[in-house]
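Given next, in structure tokens, is a single chain: the form predicted alone.
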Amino acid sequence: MSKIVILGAGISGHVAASHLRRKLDKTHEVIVVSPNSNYQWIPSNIWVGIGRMKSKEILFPLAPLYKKKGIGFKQAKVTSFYPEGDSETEKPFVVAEYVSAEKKGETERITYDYLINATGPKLNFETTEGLNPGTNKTYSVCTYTHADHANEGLQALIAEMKKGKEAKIVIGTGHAKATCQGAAFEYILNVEQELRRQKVRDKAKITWISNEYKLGDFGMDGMLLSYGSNIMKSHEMVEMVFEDRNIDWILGAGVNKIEDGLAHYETLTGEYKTIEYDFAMLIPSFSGHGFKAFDKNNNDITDKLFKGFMIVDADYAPKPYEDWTVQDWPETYQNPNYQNIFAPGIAFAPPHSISKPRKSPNGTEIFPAPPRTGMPSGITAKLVADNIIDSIKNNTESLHHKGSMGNMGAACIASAGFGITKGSGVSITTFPIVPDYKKYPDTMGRKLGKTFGEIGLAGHWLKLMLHYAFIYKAKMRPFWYLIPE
């Protein structure tokens, strides 16, 4: 009999968990342990931060699902990793601190064979001054209570633009490392069409702000993609996009101060400077948790798991940009001193970014963090999850399943508008998510017609048709695996 636990609930571990507990007996443990007890499909915050989806609607409690499927759940937090064990407990394992209320502040030591870490990131506002969720008028649409507060203020903004009030809203990174600039491009088309749909658009002044060094970078260096019968580069269509609906643009932005309705931000050009505003949507970076890790003698290992997030089998050689190859990422996920450990999403250190590292002259560096949310997430936690039953199935390591972003595709689609006749969608495919430039040196890097963007209703009709999908998916109905991560 194996155990396999599971640090985390969101897209990554929720779908190892189903898919370990679909094709394993019950002789089998699965167990999450998670200090969440919702699952949210997180996409969908973009509606509830404008008011046209309730968070009851994006998110179902875990704990009835797990039960009923047979996956163990312990609603806490992972302190610290002890992947030797230690003098007491022989077995590898973890402590977590129970925060559900009846067990509050107790702590246990969970042993495992297999150990999944799909933490995620830490959301890390504080490493901007000031940016704090529902103060000095900024937001965040990262979580769903983060989304719903947003709406508030996005409301109460909009009832003041209704008495006449001329308003300037801001919406971007708010940090020079920041990463999901894709979830923050969705969120300021919508706050745009909730505009006109309230009829007050002509009150507000509308402005994106990115580390971005172009439009439509997105943390993946940008693309050259197909469009209709065209192809263009992605600056050129998120430039079209804004020009559209007239929103304005400031580039190459490192947030690093939040006051009251004012923003201080440094360029790449090393100039210091501010931006006023009424409501601000700003993505903060993402960090590891902190996490400590001690072999079987309590001495600190921390640096064998973790740099930042977790260590995977990526090449972490120090290079530069130009020698930077898609070998450098990782194709299991597996922790390479420990090999019963896997860090699928983004729970993964990455090797490097994607976009091109630009430093300002002050040596601040500004430009995207590379994003690993969404598809990418749930395609890795399969594989790894794959890999893992074929070792115990097997009883010999098995990693035949393998997917480095620098071989996979993505899809991202920001729909604007809600409804079914009322709405319009941006799509952008692309492959591979980390572009070779060797093996297509003509393209940016990617395949076209495999990376191709649209704009139209048809987009947002599969936006919202992806909503009631994945939460069918995660609610495990009947044949749910037969829908694609």
The other form holds:
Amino acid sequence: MSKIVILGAGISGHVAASHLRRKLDKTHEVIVVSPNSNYQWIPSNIWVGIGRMKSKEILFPLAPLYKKKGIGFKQAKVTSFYPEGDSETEKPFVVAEYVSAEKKGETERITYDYLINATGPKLNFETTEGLNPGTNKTYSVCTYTHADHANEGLQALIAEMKKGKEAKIVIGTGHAKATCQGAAFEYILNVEQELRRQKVRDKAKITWISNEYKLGDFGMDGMLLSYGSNIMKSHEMVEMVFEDRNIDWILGAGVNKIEDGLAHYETLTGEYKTIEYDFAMLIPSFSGHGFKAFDKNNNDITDKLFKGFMIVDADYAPKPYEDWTVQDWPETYQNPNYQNIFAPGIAFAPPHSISKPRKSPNGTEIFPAPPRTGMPSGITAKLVADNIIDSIKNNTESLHHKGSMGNMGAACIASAGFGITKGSGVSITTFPIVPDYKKYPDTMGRKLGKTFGEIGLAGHWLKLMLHYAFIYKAKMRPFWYLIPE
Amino acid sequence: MTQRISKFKRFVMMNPIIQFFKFIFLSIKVLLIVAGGHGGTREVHK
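Return the form predicted in complex with its partner chain of this protein as a structure block, the form predicted alone having already been given.
Entire complex below, previous chain first.
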């Protein structure tokens, strides 16, 4: 009998738990430890943030589902890792502190045979002074509660605009090293369309602010893509959309301080500037959760497990940008020091950024961190689960399932406006996610045809279909496993 | 505002009938790319 403990119940953790439970018989224990009581389909937060979808439509409680499916659930947050056990507990374990009302504050040692760390990122608002969702007129759409607040702020502003107020709206990244530009890109287009729908677009000046060097970088160094019969760069495509929607942009901007209605930022040219706003949605930087790890003698071994995020089978050797290769990226997401620990999704430490690192003359690094959200999170979680299942069934370590982001496709179906007939979407697929410049030297490291862009109503329908399909899958309804990650 | 998308292109982008076929095409294409498999990179280049 094996006991598999999964930390986190987001896209990655929930995918791993679902597949493990489906493929392992009930003699094996599958336990999810998460401080969140609900599962949320994060990509639809964009629509919650403009009031076109209720937050209850994108979430459901985890406990009843897990009870029904035979998955253990502890609503608790992990604080420390003991991968060798200690003097009292022989087996490896994690220490978790309950957050649920009935057990709040209690701690428990949760032992495991296999551990999947799918804790995702910490939303590191505090690294940007004054960036706190719901204060200083800044908002976030990173969680459904943040998105609810953002919608309240937006609707209040729209009400004022209907009375004649001229408004400045700023959307983008709230830190020099933030990632997830895609979410901000979706939100700015949805806000723009919502203002048009509510007939106040002429009263708003909308500005995109981002740490990207060029538009359409998305933390993936941009891409060359097929667009109809044309081949264009992603920055040209995004530029076309922004110009067409009358959205201004500020690039190479590291936002470092927020005051009420003021965003202070440093540019790649070393200038310090400020932009005023009446409403801002700024994505924070992501970081690891600051977990601690100890060996059996209680010595601190945090650096064997973590490098901010969790260390996996990547090549972390420092080297110049020109020497980075796609082979540096992990394939199995296994910790090299403890073979029974894995970290799929956002929880693994990337070996380096995908976008070219850039510094201002003042020494501030301003460039996007690599994205691992959404589709890669699900795919890497499934392959980790499959390797654990094989290892248990074969009674020997099996790492046949591999999925490097350098050999994996991803689709970014970015909503550009909500509405069955008036909606729009920018559908972009990219293959591979991490560019392979040796394999595809003439197409910026990506395979054309598999890397393409489309704009139109169909994109909105596709994103809406994915919303319903993935919530169906997450609820583990009949044949859920036929829907790919 | 700079008009960067022509009226014809906009018509194509928003016409529900044309977009229905585009939706089918996109769904299949995305499915093939995403579910088309993934793997390692290290052996391939050895």
